[in-house]
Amino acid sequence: MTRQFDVAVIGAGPAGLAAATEAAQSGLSVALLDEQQAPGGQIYRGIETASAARLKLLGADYAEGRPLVEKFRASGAEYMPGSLVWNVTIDKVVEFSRDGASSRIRADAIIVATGALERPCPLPGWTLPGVTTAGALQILLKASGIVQEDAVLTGSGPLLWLLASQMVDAGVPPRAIVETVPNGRLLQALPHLPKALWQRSYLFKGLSMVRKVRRAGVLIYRNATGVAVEGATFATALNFTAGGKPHRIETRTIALHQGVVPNQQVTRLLRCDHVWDSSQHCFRPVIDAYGATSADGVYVAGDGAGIGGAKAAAIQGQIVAIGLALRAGRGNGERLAHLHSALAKEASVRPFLETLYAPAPQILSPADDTLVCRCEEITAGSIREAVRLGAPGPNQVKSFLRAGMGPCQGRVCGLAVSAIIGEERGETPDDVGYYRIRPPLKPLLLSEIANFATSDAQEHATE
């Protein structure tokens, strides 16, 4: 028979770990499924095996993941690492592949804690070998202690400076930082500064990172426009304009970053209501104060509900789990007021950061000849032409061009496609909408489904 749990948590980052721990400690039966082989998610990747030297290199914020993982390990929640969730149904059945075969579990409630994705950065040459994301370079550092030499970091957002400072501490500073924040953006963000000062430690930490990178002699270019990667078969240089002058930096490693956005694949699959967040320039699922979505029994915690950072994600995970326990008559809600207050404090810095580091105009409105859908090699110009031919939204563009039909299921191109359509039609992203997501959520082998079908048939034969 299909195994039954009170709660199924998808994702073992800070939100998923905190939610699973809290729910299990409240007496609920909990299953936590995660694609990786060890808990921690992206932010705390490799935390259990990190040496003292690597903990020191990656900083105190990273080290906070270790007690979070230890509490989860001791909670009694069932942990299913290496589980690729490829379908979730409205009756709360989770289908996943593990060790080459598919299985299913059923739960009374599902907590989606799938976190964030780096925003796609469609610009000329971004698909060339040698071009990656800032997050990918950080994964190498966290998981293997590998630091890419001679890297040029380009884009905007706190992660650029965090990664650069970590590379400096590792003794392999980046070649340059090419920041795309336009002149005048800081002035626009200043009205949000008084509220941001509630979390002044974040601001001081950011200033400290910038000073460290400057002292290391890293070249820093501000207000860069016209960013393009040069190369035929692989990246050879980064071209851009800054300070009114053209620049060219020869390098074979270029890391792009324009912030992170919620991973909405599971909530889209379940047809949860979503709304366009004009501050974060992305879609997010509509949730209440306890993480409940419009789909019965489906909850979201962490950056998948809107970008807030690791500490906020863990707080949200606790709030969702306590709410579920209270509904089951097993929890204690005395901590909820404190948790909601802590969450509001964490969120106080977001308007300032989101205004300052809003994605560059070049990313939101790529040139016609820029590839947007990497899987199917569809350009921004082709998408605009499809709109002029009558395609009103992403799903119709998908029918016209196959954009979003590749292995990534629109994870990479989805926001860019919606933005281009909205710009061309003079509509808001809410009006334009997003791709319809269907299973499987991620590519998997036919043998994995076949093994699932065989085991399922045997199960029914013995019932």
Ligand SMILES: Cc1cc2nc3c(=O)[nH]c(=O)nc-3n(C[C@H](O)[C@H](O)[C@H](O)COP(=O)(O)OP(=O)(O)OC[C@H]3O[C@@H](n4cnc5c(N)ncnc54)[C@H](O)[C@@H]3O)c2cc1C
Given for the second form:
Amino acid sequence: MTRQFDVAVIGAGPAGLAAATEAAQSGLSVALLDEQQAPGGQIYRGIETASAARLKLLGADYAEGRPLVEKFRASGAEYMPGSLVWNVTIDKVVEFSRDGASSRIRADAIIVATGALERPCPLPGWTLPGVTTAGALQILLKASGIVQEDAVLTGSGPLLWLLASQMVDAGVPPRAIVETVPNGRLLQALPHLPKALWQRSYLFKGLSMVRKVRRAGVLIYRNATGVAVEGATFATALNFTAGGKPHRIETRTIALHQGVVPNQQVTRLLRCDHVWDSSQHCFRPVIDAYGATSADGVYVAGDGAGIGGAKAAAIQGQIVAIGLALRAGRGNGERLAHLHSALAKEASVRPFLETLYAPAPQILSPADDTLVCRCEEITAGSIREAVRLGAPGPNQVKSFLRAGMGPCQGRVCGLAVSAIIGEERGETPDDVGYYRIRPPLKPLLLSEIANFATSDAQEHATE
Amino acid sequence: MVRRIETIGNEVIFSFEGQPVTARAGDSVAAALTAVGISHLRDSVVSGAARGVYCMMGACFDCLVEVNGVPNRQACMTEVRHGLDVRRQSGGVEVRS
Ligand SMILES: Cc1cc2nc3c(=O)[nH]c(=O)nc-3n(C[C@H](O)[C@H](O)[C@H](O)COP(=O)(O)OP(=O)(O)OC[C@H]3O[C@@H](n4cnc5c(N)ncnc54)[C@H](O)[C@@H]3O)c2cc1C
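Which structure goes with the form predicted in complex with this ligand, now that we have seen the form predicted on its own?
Below: every chain and molecule of the assembly, starting with the one above.
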């Protein structure tokens, strides 16, 4: 009964779209599943429905998603939107929920293209209504054309400036940008500049975004420390220190950002090997040049394999798909050398950006009374205490405190919890490790599994 | 204040805590509520503190609301429909995870 495909791709961002298109064009049978109702992933969210006005203000990089989606639509790959993948087994059965009911498909190969998540930003008051990620404000703009007035954006990273410049173009500039990049970071990043010049168009784009935001009259604070949200039931102000002085900006809309990190849920579920990337300050799955993980038949493309941006994601998707086609005796590898060098070119700008925009010290080591796990409301202090009482890693902290046991399954707090444990124990992130991820990847309603043969599900369970 | 940069898509009317909210077709429940200035969507499980939209992409589960009597729905992943009855969610509803 279970439908069988040559390839199941999870995630319809640039990586998944490119992989599915390439694989289908070479004659493989392909299913592409995504939790969202429309293709595009994070960067190209809403790309098929964006009005001309919205396309214009979101810029040329956004509009590049159109041909990618059109090619995918014409490729013959089967698209399964609104399909939340909640389990993937080592024998490559994909279990998902769509329209309130679960089903499963089986594939010879799985391409995990589940992209990135925003890095956790634990700071005082970050759980108050009115405080969101920068990505959240951008999603409002891309998907619904909604912009908040008087927003204060705080943190670091290219996406913060991109969002600010898109808000300027939308006619609703943010009130202020409170950047947490410490003085001296630029100097540290300089040795990576010559290599980054290989992709200088990104640097010019970055500079022109900063110029645009500045010209629009947005207040810009640099080297901010002690960032804290004030408010009783809502965010009412942002407090911080910059230029040796305390500042307080009244606002009901605060967006946090400290870069994006690979979404590890599926690769962790499949027990793929992961390694700490000290330049990107995150874990990523270990993969070979064709995206193969340590789990047989499981591949990763895109930001889920390490942050490389949208263009790199699409190139990786193509490489993985061509590799699979070759293995199946289809197509040829002619374009591989070209794609690998294009990927290397895309990567050349990353070390510069990663050094300049490494997460703020305040975020990596939150104060004791700051909440880290938002679901179960666990503070940094209680995590440290659990470690002192003998919890050696994230899974023991989880059973001591319930940290990471809420519905988000550690998507938000995971990296922060591992970092705090590592700091307290004087261990490397690789020693500390990460939460053990189990199915279902998201909490399900009983009705979503009611018509689903559970004995069958257990037979395929990963453990 | 919140602004819509364009008004395309048909009007959709649903309710939040029994009050009518006008949205646009294609909005998520979370976007529609944000657009009318509602940010307090639930009370947290442990301390009962106010919570609202955080990630808007289905990762954080902070925008959980009750939709047509079903608890634990992610407002950011639920599309608005005419007549949806959306309620603020309080405290620890048992989740299967
Ligand atoms: C909120 C946000 C906004 C961003 N905006 C930009 C931007 O404007 N410009 C830019 O250059 N970069 C942006 N980025 C960086 C972005 O990660 C990459 O540039 C690019 O989108 C990566 O492509 P991808 O294909 O690897 O993953 P994504 O585009 O992230 O696509 C991953 C897809 O997988 C789906 N998915 C994940 N888990 C599951 C599951 N269990 N079941 C089903 N589907 C699943 C998601 O719904 C998503 O559609 C953004 C990142 C984030 C997190």
